[in-house]
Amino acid sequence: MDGSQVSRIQNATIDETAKAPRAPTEAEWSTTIDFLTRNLRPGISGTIADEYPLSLGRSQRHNMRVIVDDGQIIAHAVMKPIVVKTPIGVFKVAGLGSVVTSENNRNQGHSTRIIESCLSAAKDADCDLAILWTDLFDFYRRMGFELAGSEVSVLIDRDLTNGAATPTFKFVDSSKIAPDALLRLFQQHSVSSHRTTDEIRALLSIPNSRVSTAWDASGKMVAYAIEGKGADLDGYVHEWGGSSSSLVALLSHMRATQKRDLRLIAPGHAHNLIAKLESQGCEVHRGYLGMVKIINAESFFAKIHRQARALGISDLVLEDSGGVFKFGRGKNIYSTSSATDLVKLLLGPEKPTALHSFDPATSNAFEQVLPIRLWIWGWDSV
């Protein structure tokens, strides 16, 4: 090998190292936001960071990943850790988003490398799962993601009060509300993420979001609903809280005020609200929460085991044995080498018995424990 060949190899190695995904520096944060705004929000006033203050704000720079070539940012993705409270325990979920490569640098593997970097960061942050929202299913399946979880979309296309007056409630359409009052209602959900009052305040400032609230005769907030999130989720009520009756009244008010049909997105376990809307003739569509990948199987499985024991099931088997996943009850053990099959088994939306032929004892155990009620609220999307 002559000197010129060695030089070319060394230069190529240096070039690839320079293009490795990394967090933007403090000085690069503004440039990164400009890159995202130009590629994902052309023509808007303000920046995309205004729409995603909790994932793209300056303080979240360590969770952002960029690829830089010749001093220019050419690709980006972000990983946002979300602490999710569920009936079976607290999970840490890595939300992935804002994945983009500049037009002149596509089809060169940058998106794959930058997502892999985000997944590595998610593992370092002790996340149990990673989730993203996309229609590029085949691309992300090659990286171990699979459609899983439950999301229900309800079309609000009619008066839900049947013309009856609702004097019990006073409706207010404004984001100028006390964040702690909204937070109290949010924390009543059986599945919710950890948020602070300051975070709620930042979320209420997102542009092009319409905030509506319902108040009882004593002046207490009894329901809230958020439609829109910057350029995303226009026409979708993606955040809400309160009793089913107060929410139905509030949704009817929002449709009448905005003079257009709306869609409510809800977790599959919101049975009372979904049933109430369905009984009013609203169209209901059942789909997936997103594309999910298991990051930390040991931690994830341990929480499921704890729930099983709490239900009196002490012999549930769920373990990662060198890349082969074993699951079952007692001596009735099944196995798969596919993590994506396991994601569907654990998160649904189908019941476990719809995905696998278990013996009766195992069927009974899994039907009690699974699928897990996982949900990511719209304000937490990335």
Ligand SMILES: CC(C)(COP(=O)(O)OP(=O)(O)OC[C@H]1O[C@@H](n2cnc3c(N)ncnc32)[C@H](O)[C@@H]1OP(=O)(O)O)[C@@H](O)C(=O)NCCC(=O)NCCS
Given for the second form:
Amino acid sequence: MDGSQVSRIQNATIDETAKAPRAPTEAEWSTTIDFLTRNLRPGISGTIADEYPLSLGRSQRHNMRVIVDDGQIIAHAVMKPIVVKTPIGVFKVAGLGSVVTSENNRNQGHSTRIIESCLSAAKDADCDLAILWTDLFDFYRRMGFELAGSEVSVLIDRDLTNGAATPTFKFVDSSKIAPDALLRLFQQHSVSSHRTTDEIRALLSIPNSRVSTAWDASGKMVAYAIEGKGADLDGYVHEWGGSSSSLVALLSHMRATQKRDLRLIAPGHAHNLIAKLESQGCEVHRGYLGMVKIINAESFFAKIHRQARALGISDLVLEDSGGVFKFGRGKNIYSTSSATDLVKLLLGPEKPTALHSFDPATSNAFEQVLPIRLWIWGWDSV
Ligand SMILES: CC(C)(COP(=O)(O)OP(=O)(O)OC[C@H]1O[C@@H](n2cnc3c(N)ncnc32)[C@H](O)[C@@H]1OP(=O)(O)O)[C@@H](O)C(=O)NCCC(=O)NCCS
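Same protein, different form: I have the form predicted on its own, so give me the form predicted in complex with the ligand.
The next block holds the full complex; its first chain is the one shown before.
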């Protein structure tokens, strides 16, 4: 091998390394935000970091990934670990977002590599699952994501008070509210993420967002609802909390003051609220929570096993046997090598028996345990 060959190989290695996904340096954070704002939010007055203070803030730099070529950022994605409390345990979910490659550099595999780097960071952070929100279904299917989980949207297109005597609430349309009062209601959800009051304070200042609250006669906040989030979710109430009667009154108030129909986004397990709105004639649409990929099958399955045991089901089988997933009960074992089929079985939205015909014992166990109630609130979407 002569000297020139050695030099060429070294240059190739340096070039490859330069284009490998990595976290932006401290000095690169603002350039990264400029790149994202220019490519994903052209024309806005602030920056995209104002819309995503918890995933694109300076303190989240370690979760961001960029590809730099010739000193310029050409691609980006961010991975935000979300700790989700559910009735069957705590799940760690990696939210992926702000995926973009600059126009001149597309179709060279940059986004694929950057997402792979985010998924590897999610694994290192002990995430059970990764989730993202997109309409590029086929692009993400190639990387093992599949539509799964349950999301219900309800069209609020009418007065919901029906002229009936309802308790008198005072409604306030303002984001200047005490974060801890909102946190108290948020924590009453059966599925919620871990949030601090400081984080709620930051979320309350997201632009293009309308915050409405209902207060009882003793001056206590009894419901909140949030519509809009930066450039996203205009007309969608994506965060809410409180008793269903106060919420229904609050939604009716928001529709009247905003003088437009709104859509409430809710988890499939919010049966009371959905039934209440449906009984008033509101149109209900059942869809998917997002595109999901299992990151750590072992820890994810262990949580499902624990729940099964708590329900007295000691012979549930759910395991990853070298890329073949085995599931069932006792000696009745089914298998698939498709992680995407499995993610639908575990997260729904369909019931397991609607997806496959199982023997009665397995059906009975699966119907008790699955689908898992997973939900990511709008403020946590990345
Ligand atoms: C989608 C996007 C991030 C892809 O970036 P990229 O660096 O070109 O992606 P890669 O080179 O890794 O992959 C390109 C592949 O994805 C496919 N692809 C690109 N855009 C697609 C789309 N809208 N729908 C389906 N597939 C798409 C390409 O056809 C190509 O496939 P091929 O390799 O079989 O030819 C880029 O087009 C982009 O920045 N778009 C605008 C912002 C956006 O939509 N972001 C996604 C938000 S969820």
